[in-house]
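Take a look at this one chain, the form predicted on its own, written out in structure tokens.
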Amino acid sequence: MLNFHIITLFPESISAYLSSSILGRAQKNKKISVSFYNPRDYTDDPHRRVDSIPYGGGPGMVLEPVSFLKAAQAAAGRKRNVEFIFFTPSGRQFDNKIAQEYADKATNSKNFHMIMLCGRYEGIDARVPEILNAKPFSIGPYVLSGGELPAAVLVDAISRRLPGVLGDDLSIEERRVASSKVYTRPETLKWKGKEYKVPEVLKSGNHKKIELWRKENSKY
């Protein structure tokens, strides 16, 4: 099983997505597990505060290290096959190749654990990923408000590559010729006085021509 442990101040921001559809079924079928750890539950502050002003000045607040380290410690426990990840715009660009590498790690081990650190505000104290030897990842050349969306992206992209999650290995688009244009019924769609038709080649039954058309309109 592949076990995702997500350390975040806002688990509700992605929990619904991760428990729905394919990922929900994957959890039900024991292909993956998803657990959340809120750093506020690991602070001694009576108001559950986990941020403070940054050294050197500047706007915004920085997430304090101790509560995140305690949450990471709770997630890791005495488990083996554990890998820490944190999200930063300057991290390595996450892609399908990396997703497959993690899926292979999970497939080739009895239990594999990915612990994801989701920052907010101005980020997490830099000593946290240093202590945990966490790998930095980015999901794109832009800045987000926190690490929750990148965490959800990694869970989705990796999980769908695990055997049995999609049901059919060919459902993974990059393992087959997949077009960026797909069609279903009706054959002729009438909308606001115009007609939009399915390309003739897709109705031809000529598999070589269909395959060529898909290559010409391939996503990848």
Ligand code: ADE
Given for the second form:
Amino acid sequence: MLNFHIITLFPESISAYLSSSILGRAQKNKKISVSFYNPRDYTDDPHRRVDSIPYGGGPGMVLEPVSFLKAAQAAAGRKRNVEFIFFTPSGRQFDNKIAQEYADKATNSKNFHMIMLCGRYEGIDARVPEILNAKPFSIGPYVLSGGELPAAVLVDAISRRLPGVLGDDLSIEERRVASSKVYTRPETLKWKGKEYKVPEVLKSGNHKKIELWRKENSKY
Ligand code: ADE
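We have the form predicted on its own; now please give the form predicted together with the ligand.
Complete assembly follows, chain above in first position.
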């Protein structure tokens, strides 16, 4: 089983997504597990504050190291096969190849644990990833408000590559997704006085021609 441990101040921002559809089924079928750890539960501060002003000055707040380290420690316990990762726009660009490498690691060990640290504000104190040897990942060239969406993206992209998670074989599924133009009923769509027809070839029953059409129409 691939066990995702997500360290976040805002678990509710992604928990619904991770419990829906394919990922929800993967959890039920014990292909993956998803657990959340909130650094606020690991601070001694009476007001459960976990942020503070940055050394060296500058705007915004920085997340204090101890509560994140304690939450990460609670997730890791004495487990083997643990990898720490965190999210930053300046990290390594995450892609399908990396997703497959993690899926393979999980497939080749009885239990594999990915502990994901989600920052907010200006980020987590830089000593945290250093101490944990956490790998930095970016999910694209844009700035998000925190690591929660990147964590959900990684859980999704990796989990669908685990054997038995998709109904269909992954290669079929990937081809289906790659052919971006898809059609269903009705054959002729009437919308605001205009008619929009399904391409004739898709109704021909000629699988060779359909395959060729899909290759040629795999981009919008
Ligand atoms: N945190 C903020 N933006 C991000 C991005 N694009 N990828 C990963 N982590 C981020």
